[in-house]
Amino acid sequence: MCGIFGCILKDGNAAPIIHGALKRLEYRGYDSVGEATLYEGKLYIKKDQGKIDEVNKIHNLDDLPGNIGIGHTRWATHGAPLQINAHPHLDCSGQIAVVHNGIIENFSELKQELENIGHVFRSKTDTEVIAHLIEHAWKTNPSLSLAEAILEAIRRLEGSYAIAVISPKEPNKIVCARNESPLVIGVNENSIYCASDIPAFLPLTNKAVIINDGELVTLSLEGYEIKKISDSSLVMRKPKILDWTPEMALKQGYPHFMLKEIHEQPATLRNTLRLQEHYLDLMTTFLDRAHEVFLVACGTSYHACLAASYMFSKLAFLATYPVIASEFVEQHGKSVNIDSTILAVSQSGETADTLAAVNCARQRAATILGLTNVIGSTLTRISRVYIGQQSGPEIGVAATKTFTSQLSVLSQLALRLAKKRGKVSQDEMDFLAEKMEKLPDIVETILQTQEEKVKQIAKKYKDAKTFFFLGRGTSTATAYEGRLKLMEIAYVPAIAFPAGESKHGPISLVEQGFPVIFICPKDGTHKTLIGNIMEMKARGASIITIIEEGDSEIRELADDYVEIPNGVPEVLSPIPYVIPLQLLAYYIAIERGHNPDRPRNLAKSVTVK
């Protein structure tokens, strides 16, 4: 998730209004920033690695001349965040500029084809290859607008973009498109703005147009035109006035940005399902030659790694360890080797925990691989293979779509190693490669049906004491994960097992009223679990089910319950099942008066052991 910018001023330099509107984007990426700006027939651009404030220190982007310009704010998704790799970027005569937020699946592709033909690309991004179609589209077709040579180019897209380019051949005009990624208008007398988020341009007006999926913009102090890509036909849509303070804005609307990140799942989903072939490819080659794989992590991405252990073992018949980052050097310091395969999942790249028992397998000769969603961390930099998870920056605290990004990616390498081991039949790939790309409209499905329902649990239990969450095989994860939530920004005590183990120590907690709260997939242990279910009721708990839609066996025996669409499968279900674990959290903290953004006592990213 990258912020994209751009204005015409009637009078008036763009660079310092770019500027500002980018630090109130920074929160949508932060690793390195450009602005381009045209005057007198020539593009201007400076760019670099590192925060806003820290390039602007060294290269003062508020110098750059022109009444018109774009800028960018970069979360790296592909490429290192090195100034070559920072946009805006160029075609091959540097005539045309371009800022893009969003993730170009077949970038590998158009490049190639682009390559043969000779175009020379300076970065390692997708993005650049938008600058080189456009490029070619001019030379096919030398009397084309830039509108025109813009939508003969994003009609080879696969994936999602929000783009803003310019060009000294129309100095007066940007050109903006997009789609599965947000682009916003404002309007005002003397001034005209595209932006990734309203914050970019709140301070300077209250007039925005939403630009819709598949549409292309064509701004100038004349006002702007909306055309549809698909056939260039005219939209006509007014601007809306805003009465969002600032603040609001910031988190489109909603109270807190755990909430927001919440409902952004399904778009991170998406995103997560565009990965680069080659490098899962990668990974899955070092899964399996290993003799033994560790998967190493902390917290919430510890219960993404418990769950990916079930993963690969079910379907690619691989046992995996996952460990506790902190145990790892005194559990099997000793023991691992060159054999052996470390597997390291955090969401910052930069966690000690994990750092530290990677560091302490590498000494030993291990391969190291790395999940994580900040390109060029720690973790990045000392994996023998990486992959971003793709998540954008998560500015809640607590972990939420982090959480569900890093299952995804977890279950595709589970499942590309399933078919490179044969273990699994073509239909039966097939099958769940379908169900993962539905996993998104499922979870929003669950967002947009279920929350109120959620909500009003977490009034009827916000003063309980204590909860158990319990689950059985994959769930189990989800159950440790629904915990931790609920600890981590409601601060109620929480205790999470397998159900299983109800009868060896903790049922003695039961009393009346105590709630529970059981995830039942309609799976292997759904039978097992009615059993527990019942334990549990006949000591007067009171039972809260997480379950598929139609599932009137355990429905009857709650007291309260939440539904899933039908037909997920087993290996997948934890993505969808801690949706409603995600907002029980959130609205019993607001119950209770917390801030769920800022719990207490917590850090978004532990850099200290």
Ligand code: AGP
Contents of the next structure:
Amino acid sequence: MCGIFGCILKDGNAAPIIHGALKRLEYRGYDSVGEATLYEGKLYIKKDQGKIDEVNKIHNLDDLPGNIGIGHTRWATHGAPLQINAHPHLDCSGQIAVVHNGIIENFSELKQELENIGHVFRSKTDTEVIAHLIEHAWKTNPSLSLAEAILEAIRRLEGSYAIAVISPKEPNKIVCARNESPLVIGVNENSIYCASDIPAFLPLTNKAVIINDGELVTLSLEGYEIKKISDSSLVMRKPKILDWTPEMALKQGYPHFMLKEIHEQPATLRNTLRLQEHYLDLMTTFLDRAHEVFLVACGTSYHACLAASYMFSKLAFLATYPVIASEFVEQHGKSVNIDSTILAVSQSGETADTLAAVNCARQRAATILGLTNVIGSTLTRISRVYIGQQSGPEIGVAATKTFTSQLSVLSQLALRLAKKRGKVSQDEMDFLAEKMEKLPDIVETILQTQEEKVKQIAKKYKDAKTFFFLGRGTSTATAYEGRLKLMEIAYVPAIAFPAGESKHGPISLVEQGFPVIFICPKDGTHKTLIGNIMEMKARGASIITIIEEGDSEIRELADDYVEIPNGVPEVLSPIPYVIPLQLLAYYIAIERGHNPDRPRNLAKSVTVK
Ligand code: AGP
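Condition change, the form predicted alone to the form predicted together with ligand AGP:
To see the whole picture, the full complex is given below, headed by that same chain.
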């Protein structure tokens, strides 16, 4: 996730306006920033790595001439957060400046093709291919307008993008376009804007035009013209008047960041399916060679590791050891060695306990692999290979979208490893890959159809003193995560454990009306889990189940149930099955009058041991 912005003003300098808008978009990314303006037929650019304020201190971003320009605040996906990779990116001639939010999936092929015909690339980003493709279209046919050259270029792109482009060849225009990344236009009498999100221009205008996927827009002081990318046909759309406060705009109309981030999961999961094959393959190779693999993390990230240990074992026949990072040194500090591999999972990449475990393993010459949401974080710097999970910044303290993205990346790794080791048939492989592709839609369906039901369950159980969260197999990890969400934001003590453990102690807590939440995908554990439900029911527990759609057997045993579309393979089940648990924690927190975005005593990134 990055933020893009562009503006054309009748009077005055664009640069300070761009700077202000980028500050309002900083929640979308903040590892580098850049601006480009046009003045008297020349392109002016300032860009660097660092937060906007840091870059501004060094470069004085407002000091760029011209009434037209574009800007970008970056959340690195391809290429480290360095000045060279900061946007805007230029073509070879330096006449086309592009800012981009999204991921171009076929950028390696396009880059190769462009390099073969003489284009010289400066950055490691996927974005730069767009500038060169436009240049190529213009070279091939110089009579094209900027918009036409851009149309030719973007028809070659696979993946997601929202772009804004300027060029001295058409000095009074900004051309922008979108596919699967957000883009909105703001209009005023004396100015026009494009942005990734409404908060960017909300203090400047309350008239907005939402741009849809597959549309290109040309902005000028005369107004805007929308065209379909597929056939260049014109689209007529009038601006809407917004009555949002800046605070509401930042949360896109949701009351809390946590709820917004829960709802972003279909999009973030689509992003994690666009990871560069190259990094996945590289990490798979390291995992394949490893003698022993530790999956090391804290909190929610640890739950992703726990789920991953089932995925690696079931799919790739690889035994891995999920370890809570703060225990790693005590538990394995003496035995970890040159033959050990540590896959550290940390959305922030800065968690002190995780880094301490990694440092201990590094000193003993172990191989360090990293999975994180923050490229440029400490974890990325000390890992032999790392993968950026591409969830975009998460503002709510409770991890939601970063968890499901971690699960998605880890399951992709497990699948690749299974393929490499010849542990799954081609048919099985195709089946799982197809199911993985469908997960974003499944999550979308759950959000659309089950949220109201979860809200009612939250109302019913809001005063419960404690909960059990139970699952078997891979769902044990889902149960742990559901419990953590409820505890951390609703302050309800809760206990999670593999359902088989009930009769070894915890069942003695159960009395009439004690709420027990069961995670029940229809997998190999289904039958045994029914037995566990029966034993809780016999002691008067209230049974809340997350079941597969149409699972009448469990539905009839349950006091309340939430349904997940059927056909999700067991190893992928934590992704959809955790969604109702995130919503449940959120709505119980609301019912109990707590702010889910700011749970007491907690911080987003825990940088102390
Ligand atoms: C969960 O909602 C918390 N935010 C917390 O458990 C978190 O997952 C943990 O502190 C680890 O953070 P990391 O992924 O940034 O390392």
